[in-house]
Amino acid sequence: MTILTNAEIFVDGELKKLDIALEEDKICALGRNLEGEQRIDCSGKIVLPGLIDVHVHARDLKQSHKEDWESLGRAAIAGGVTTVFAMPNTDPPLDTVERVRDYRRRAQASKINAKVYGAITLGNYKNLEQIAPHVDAFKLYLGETTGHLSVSDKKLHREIFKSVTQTEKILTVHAQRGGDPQDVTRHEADDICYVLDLAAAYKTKLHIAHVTTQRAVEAILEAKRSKVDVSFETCPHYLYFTAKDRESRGAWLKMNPPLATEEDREFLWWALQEGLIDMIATDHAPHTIEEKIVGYAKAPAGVPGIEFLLPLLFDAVNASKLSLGRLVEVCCTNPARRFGLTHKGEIAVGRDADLVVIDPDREKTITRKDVGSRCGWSPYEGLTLRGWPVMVFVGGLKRNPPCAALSNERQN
């Protein structure tokens, strides 16, 4: 039995000075002065549930030069993430039972909890019931993205929503159409209203990926009031960057959907703190430096992000832009509840021993040499953040994030 002692533990919505006992892959006790074979002193640290990122591109297969499961796991641990949902627009795509099974085997190299989406394509939309037992959710692309899996026929959309409803799986939708960045931002709310109407008509469990604008958030909130079964996410890059940043940094901030306005960014921060946003997911979409330096027009869309998820958000907690309770809700509790991870998302006896131990005062500037993702760069380079993971437990097994070994960061 392993005992974490002298930390502040986020339990029942607040920090409490308690010990945590871990046995095998579960939390077996919470209390004071617990006894066990191994004791780990966490004085001055905060312990949260392991983060759950429901939107990650693990790549691998024919795109392992961008990322593979081993490097994705390393990056996830650095960001305090213990569970990921891997998107299916791989090469080849995860659109058959055989490919999904193979991808799950590959995911074991990550040493984290790996969930897998099934791709909905023109070739398999009639056979979703065969794939459903092997996937954790389905993904439908209505806009063009890496992998060319978009489905544009509106008649097929109705059939797809109906079929997914019958599987009882969540359908995550990339609703935003492509085009000029300003146009994509302008019509995002209309695109999202279209899928909300389909979900209402077919009673589909809908999750909307990477929402960027105030109008889109307001449309989703209105749908919720009308009892549409919908959740949604936004991403850290929409909280930290805007279209003006894209103008100055070019392909390094090219993503799909594109960055929105400063007004939208400010609204997202407000909505996040007010409890209006369900989840933060990274849309970790690694492409190599060589693929990004070819210029905006030719570069692929997408930025890496998973390994700085917790530092980015905990820095916001330290800056009083976000409460610790909201961080846990959008990165742990809400994803677990929505995606049926009944043993994850909170610290309680009997729950999975997926934990992240944070030094709230550790301060570090992100540099390229620190990037663990195989892509080798980060859009957050140069940011100085306070609050970093120093220990991570996945199923009770201790994993050391890179920050645990740092000795040259400034302590406050």
Given for the second form:
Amino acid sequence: MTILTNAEIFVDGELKKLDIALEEDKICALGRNLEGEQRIDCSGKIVLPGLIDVHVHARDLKQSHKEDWESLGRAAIAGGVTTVFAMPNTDPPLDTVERVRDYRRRAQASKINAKVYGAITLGNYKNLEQIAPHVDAFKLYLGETTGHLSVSDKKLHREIFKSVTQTEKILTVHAQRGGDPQDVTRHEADDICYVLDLAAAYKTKLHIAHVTTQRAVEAILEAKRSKVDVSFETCPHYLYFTAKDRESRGAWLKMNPPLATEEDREFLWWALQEGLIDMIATDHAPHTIEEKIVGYAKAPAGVPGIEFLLPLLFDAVNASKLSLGRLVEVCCTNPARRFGLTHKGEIAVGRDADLVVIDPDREKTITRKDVGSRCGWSPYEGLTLRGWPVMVFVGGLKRNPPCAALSNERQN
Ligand code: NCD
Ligand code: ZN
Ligand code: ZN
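Rather than the form predicted on its own that you just supplied, could I have the structure of the form predicted together with N-carbamoyl-L-aspartate?
Shown next: the complete complex, the earlier chain at its head.
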């Protein structure tokens, strides 16, 4: 049995000074002065449930030069993430039972909890019941993005929503229809209304990926009021950057959907703190430096993000821009509930021992040489953040985030 002592633990919506006992892969006790053979002193630290990121591109297969499961696992641990949902726009895509099974086997190299999306393609949409038992959720691309998996026929959309409902799985949608994906901010809300209507008509459990604008968020909230079964995520890059930043930094800030306005960015922070945003997911979409420096038009869309997820949000907690309770809701409790991870997302007896131990006062500046993701760069280079993971437990096994080894570390 391992005991974490002297920490402030986030339990039942607040920080409490309690010991946590871990037995194998579970939390087996919470209390004062717990006894156990291995004791880890966590004085001055905060312990949260491990973060759950429902939108990552782990690549691997023919795109291992961008990322593979081993490097993704390291980047996740650095960002305090213990569970990921991997997107199926791999090469080759995850649209058959064999590929999904093989991808799950590969995912073991990450040593984190890996959930796998199945892609809905023109090749498999008629037989979703075959692949359904093998996937954790389904993904549908309405328009072009990395991977060329888009399905644009409206008649097929109706069939797909109907079939996914029968599988009882969540359908996550990349809701950008047609045109240049870099020019969708204007019609993001319309595209999202289109899928909300389909979800309403077919009673589908819908999750909307990477939402960026105020109008889109308001459309989703309106649908929720009409009892559409929908959830959505926004991503750290939409909280940190705007279209103005993209003008100066070019392809380094090219992603789908593109960055929105300063008003949208401010709205997202406000909505986040108000509890109106269901989840923060990173849309960690690694592409290498060589791939990104070929000019804006040719460069692939996508930015890495999982590696700095916890510090990006904890820094906002330190700045009183976000409450710790909201951070835990959008990164732990809500994703666990929505995606059916009944043993995760909270620190409680009997739950999985997935934990992140944070030094709330540790401050670091992100530099390129600190990046562990195979892509080798980060849009957050140069940013100084306060509050970093110093220890992570996945199923009771201790992992050391690399941040302790960062060169420019300053301990307060
Ligand atoms: C993603 C990728 O590179 O896989 N890119 C992106 O710009 N977000 C694909 C996606 O999520 O649309
Ligand atoms: Zn997408
Ligand atoms: Zn994505």
